[in-house]
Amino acid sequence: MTENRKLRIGFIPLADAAALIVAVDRGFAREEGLDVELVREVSWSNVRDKLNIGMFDAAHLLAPVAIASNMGIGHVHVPIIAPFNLGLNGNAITVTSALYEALRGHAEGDMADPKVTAKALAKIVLERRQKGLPLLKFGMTFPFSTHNYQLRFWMASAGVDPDEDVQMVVLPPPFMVESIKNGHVDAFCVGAPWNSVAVELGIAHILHFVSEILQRAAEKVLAMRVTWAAENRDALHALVRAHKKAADFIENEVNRDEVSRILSAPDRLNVAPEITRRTLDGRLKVSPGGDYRESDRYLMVGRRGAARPDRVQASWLYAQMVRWGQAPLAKELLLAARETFRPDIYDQVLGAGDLPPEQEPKDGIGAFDGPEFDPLDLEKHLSGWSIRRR
């Protein structure tokens, strides 16, 4: 059987679809043989169906919804593996500058540390309950994504139920903007460069960047069928070393300038270059009056290991899938959402070695709040949690 070396992948507007859009647009899929077209999407639902019923190759896609569609939960059961992780951290909150104001006048403490904005939301639906006005809203861009999960457990920790204190909205990642601009929504999680646009529209405060909740949070994989996979060995293979090349290519910093124009493209991300290059950089401007913030920790593409998919994470995320009713607790599907994460291809691929340095977080995830983290042990870390969906 001929493999197919010619590719079809979607891919959403996102700062972490880097280094598939510089794979393809700066030659290094071709070099590694293989003849890729880019299909920019809207929508994370309409990239799992095409990538399921074989419109799409491959795609870049949420973590959880490749889990998930292993699973077989929220959608048709269709196999999936994920050998390449596409970025680490590269969500943040935004919140309109009303709630940020609110915000900051019920905090008791730095604004930038998650337990103080927390405890501060919590005063803030407490208030609003008692005067009888509406839920704040919070966009999330899919049930099955980590900037759901992320929300929550941000949220939560300070006792209030994004099921019963909030109301929790799905929208597509480049309608965010447009979403808070209108005040059909108070507050969203997505991916860059979105949160940095509603910061330049003078609408928004950069509230968190999720590394500030989650050191290390696997955000979005390059994913494809186990059945293309099988039959496109080498086409597998080759997608692999070329998301590789592109990833350390990013990492470099000499290579920003040029990386930022390459995604900024309207064909690609279609946002102004130094939004882009702020991205990559981690240094955000997080008010309309002109304050940055910083992070190394920032859209890990393939530095401290970011690149390697990390069974420990796949673990994390269908943890929160239990936490807020979405699975069963079953050794079964903790197993099926590990399976989805495949650091042995990419290790046969690349070679073994490109693990996390020690200074990360020892659990793998780093959480800023709640109990430890054992990824062969949901039941004991799921039971330290007052808040979640029995």
The other form holds:
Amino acid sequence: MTENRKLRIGFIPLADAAALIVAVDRGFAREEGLDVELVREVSWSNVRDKLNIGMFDAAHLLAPVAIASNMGIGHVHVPIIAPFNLGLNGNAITVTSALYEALRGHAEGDMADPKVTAKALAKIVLERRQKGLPLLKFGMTFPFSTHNYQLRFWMASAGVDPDEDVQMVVLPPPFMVESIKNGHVDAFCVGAPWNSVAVELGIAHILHFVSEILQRAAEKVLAMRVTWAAENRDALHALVRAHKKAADFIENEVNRDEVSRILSAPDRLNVAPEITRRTLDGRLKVSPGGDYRESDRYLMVGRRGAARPDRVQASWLYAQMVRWGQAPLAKELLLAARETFRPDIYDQVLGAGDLPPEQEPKDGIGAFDGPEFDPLDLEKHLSGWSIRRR
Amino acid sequence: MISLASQVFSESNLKIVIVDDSPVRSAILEEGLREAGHRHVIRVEGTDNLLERIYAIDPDVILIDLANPSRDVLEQMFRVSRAVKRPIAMFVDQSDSASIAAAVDAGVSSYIVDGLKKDRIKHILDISISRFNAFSRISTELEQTKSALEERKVIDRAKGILMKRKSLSEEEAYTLLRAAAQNEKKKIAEIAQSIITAAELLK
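Next, report the structure of the form predicted together with the partner chain; the form predicted alone has already been given.
What follows is the entire complex, opening with the chain shown before.
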């Protein structure tokens, strides 16, 4: 290769942009003949729009935004593909200390069990209604986001209707902590490092890792326009290879300190390296008092087949859009949702395989509530829920 | 004539909200819109209860700067939600990707009440683009003026050092600086800065 191919890629400063940031800053992209300029953005709307109009060649994007864009739901119809999954899980639900105490007061069982906390929430919601208190407010990052669906899935399991019994509000991640501090919201669901930042300030508790709600949920993807992919096949393949190298590098514990340092840089996440380190280790301080919770599922960047786009997860995300009234149920839309994820490109570039190991949940999702997910029969999946918009 | 007059009347009736944390820029935009005959222009700042404040105004058009993270908050208004009186759509004319690109380039994004005819607000978007561009031109010029002033100060200090240490006239000191800059293919201000640094070190 004579001259490096120049690319502009947008990202939001979050720990789940790790594979992209490490691919660029650790030199894996350069090894593949790519000269990548990373552009830090302040909103998902900006990332989406700049990707759509071609100001970005590729982007770190919410998986549901990529799917919605490809289906033409909620915004404009721009065909988008995701040949690499930047991460599974990685979000957490954080509540104010006051709500945490109330939940604990009502909990019948282990507070780490989402069934227990959802039931406790249902009781609090009822009490508040009887007392004429305002609805509890839950912050999440975007209408088309796993955060939105994870919160809804959790509370609806105990009969709390996310559109009637609480108020769901969109908040940009950097405003989450401030919003819980000034009482604007009672809880939020967001990716790292913001949950840890709130706990560190002594004003909130991490209630759940989202991996306790769903064991495998596609979180952010590496997204690009279909037309770009068709016209830039070599660059696309080089990008996928560089990301795979980066994901493997991140998952090797020997490299944790270096990865934390790379991610924490001022022009990347701009947080203390130890906070990034906690995220990568999946060992988070969950209470101001200093309790820790650990999970090997907290944020999975490449391990256990996390990097290979899984169409089961695309189906699940589309099912949530239907359940909550964001999209109609239609065969063509299900097809478009599934085809956003491109495991075929991943396999073509990296060789077939890289499937989740056997001990992973059989249905590819592993939800804490409800029957196994059937990615091809959404009608059945949806009819199983009493709280839904359709 | 009657139809034109009524059109002008109805357009000046559009309620426009500007969400921008730069008060100077939003003032420039508001002025532009008022000059074009829009009387209902409301500027909104800050993040607290942003959505509630916008609902209370019930605008026809929302203009927001792209550097504002609150843009994602507005996306909630697309959704069919009980809280929304009138759903909002992004101003996107898919046939006109050049105008979207121009808006993104200028750093402004616009949302309109669903159902509002796109051609009725095209000129609002055009005004936003040109005012945003004007603002960034002014900011760049201001920055340039500022740094030119800074450079002037640095060069004056370096000249002073040279005059004192080498007993030169002001003109000779400047000539020396310029010659060094040419030799090293650097800016005079850079050479001046290194003289100041060296002088500090050798104190």
